[in-house]
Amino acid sequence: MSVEPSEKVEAKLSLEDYVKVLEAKLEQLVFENKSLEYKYNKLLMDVEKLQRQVEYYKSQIEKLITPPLIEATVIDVLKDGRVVVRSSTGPNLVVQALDSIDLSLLRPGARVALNQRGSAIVEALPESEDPLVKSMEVIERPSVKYSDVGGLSEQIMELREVIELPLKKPDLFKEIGVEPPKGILLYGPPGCGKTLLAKAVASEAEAAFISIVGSELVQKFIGEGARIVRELFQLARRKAPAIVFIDEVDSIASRRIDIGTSGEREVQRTLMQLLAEIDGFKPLDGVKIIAATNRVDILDPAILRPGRLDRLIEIPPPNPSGRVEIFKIHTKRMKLADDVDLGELAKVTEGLCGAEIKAICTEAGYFAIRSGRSVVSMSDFINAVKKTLAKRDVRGRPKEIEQSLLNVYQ
């Protein structure tokens, strides 16, 4: 039987049709393939998350339930590998140290870590830092130049010789054959520039800075004084070269004596402590001190022997060229009228501290601002003089260099 033409074409047409709906079905099958992957690899994603969460949350469960530890310092480790540790909780115990530790760290003085149970050693604690001691250290150094400091030539000279020259050149001191000094006082009246002087130093030595008020050393609790000089010097130690500046040493190293109450006993000790620290047997190798005091008088012999304190510099009142200097200093940038006469101005503040001529300047220009002016005038510098005198007594004679300058400029 023959097949007609027409109908071999039904044929083929239908067969292709057929073919393209497979291709279509496979087509969508593979969409729904990858779609199934997709969501196949989001919900692995989800379940790796919430594993992570699952151990995160472990973990903190596990810290909440885990009895803490006790500090306890190593008094001395025995042949058999067995510690002596003082607690602190009170008593003294003979403990054992895990294998995991590296006997080496187990030094006398070390601070480790107890079990509570079996009062195991299970960690060595790194050596800790007073928060109060730390901060000491003055990581931002002040702006403060040597070329700020006016008429104190010769002072930043011996500074500079005593505490730079022996931190920077250690070795021209030992081939020569000497010691270099330890430190040195600064004294003088309020005002004169001897923190300007120590803000000067920590600005220009290449060496760390730590900077403590005498009262600071003051504590409380008996040995608390003590402990915190105790790790000031073992912290310049560290940092060596170092310098270690005690602003207003009277405070703890006043002249001692016999009767006191159990505070000024305190005190005692902590200054002990501090002369134990500058003259013991722990050499004081790259750390050199700068201490400074208003009141000289007041203060022990034992620390201003030499040995200590080696060199006592006096921060005295400005002489007329020093006032000079110290106007330019604070002058330099403002605007001055051409009246302005800066030696007449130091002759006329004779007796005035550097704080004072600082005063004085920014006075004078509060004078130019009331005017409404942007230039200072003489006339501003008098009144800010004649302002200044007026709040105190300038060694006896205000009421000459007041009656000068009424003299002068009236």
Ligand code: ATP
Given for the second form:
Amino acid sequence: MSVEPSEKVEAKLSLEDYVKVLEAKLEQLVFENKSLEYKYNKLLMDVEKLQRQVEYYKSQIEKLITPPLIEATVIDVLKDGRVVVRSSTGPNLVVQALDSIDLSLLRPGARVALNQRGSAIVEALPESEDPLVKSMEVIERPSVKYSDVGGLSEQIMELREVIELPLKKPDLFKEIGVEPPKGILLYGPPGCGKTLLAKAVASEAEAAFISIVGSELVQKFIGEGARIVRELFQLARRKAPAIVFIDEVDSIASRRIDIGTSGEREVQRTLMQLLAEIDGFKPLDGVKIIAATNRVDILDPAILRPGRLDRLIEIPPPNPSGRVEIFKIHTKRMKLADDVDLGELAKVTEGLCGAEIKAICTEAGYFAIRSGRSVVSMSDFINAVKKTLAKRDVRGRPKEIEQSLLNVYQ
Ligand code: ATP
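We have the form predicted on its own; now please give the form predicted together with adenosine-5'-triphosphate (ATP).
What follows is the entire complex, opening with the chain shown before.
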């Protein structure tokens, strides 16, 4: 039977339609598949979240049902392996230690946990960090390098010899028979890099940096300051090689004309402890002290005696080339316009310290951001210099900058 041409077209059309319907269905299925995948992943995430919650609640329940332990301090370890402890509840006890406990940790003075009956040591506790020393900062390895300190190359050289080298190569000093200083005193006006330098030495000597501000050692309670000093040095010995940095040392080591009040006697006691600690360690024991002050003139000579902080290093305000170096350091990561002249900036910042130069660089960056630019121009810096100088004037300090130089950029 022959097919008419019009019927052929109809048949073809319906096949095309059928394909279209199938394609639409396929699309629909692909879409449904995706949304199911999405739902599945979401459910998986919900399951994981719920599992985490279950784990958390389990651990909380475990904590609630575990009987409390008793804190105790080891007094002595007997030859038969038993341990004498002073429990925090009062009495001295002779107890056993669980086999799982590393006996080398049970030194006199170590903190341990006893089971609830107080009959056995079940855990050696970590050594406590003194909560009273809030401002004590411990940095295992500071990240500051000598190249981050501008304009103090002579001071860096001296510090390398008297602090870095003895910490890194004590044997060299033992062999030659030279005793390096136990500590040094950095003195100079605020914000010129004393703390920065001390951190850089610790970093380059691969030593821990333990710092405290002297005024924190002036405590309300009798004996507290001395105790903190003792613990500061205990910590330093544990972390050796270490640098103990005491900022504002004048607050505990200033010369006293008469020790009248009990507060002054307490400060004196803290100083005595500090001197005893300095006298108590050897120059090559892996601990060095760097003290810093803005008031070297009022220091008690006792702390500067030979064998104590007998090396004095001045950290003066930066000179013009020092200021250029400091500007370079603090603009290292900034995008500077071609007109920025660091030499010129060094000229107009006569008398400013490193911290102020750093503040100028940050402020200049803000000026650029406020004007919607990512490149910092000379006028941003000049505005920042003006702002910093205005702050100085508020603080009542003499204006040492030649205004005429600033006017050039107005
Ligand atoms: P203070 O006597 O007030 O404790 P300081 O002399 O210890 O002051 P730092 O705390 O070291 O001063 O300086 C503050 C900040 O200023 C540093 O973190 C650093 O960013 C910057 N700064 C100071 N001096 C320099 C410098 N010479 N080179 C580079 N940056 C410096």
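Numbering follows the first chain given and starts at 1. The shown structure was predicted, so the numbers you read here are calculated from the model rather than taken from an experiment. Whichever C-alpha set is largest while still superposing within 1.5 Å between the two forms counts as the rigid core.
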Once the core is superposed between the two forms, does residue 66 show a C-alpha displacement of at least 2 Å? yes
Residue 49 C-alpha shift between the two forms of 2 Å or more, rigid core reference: yes
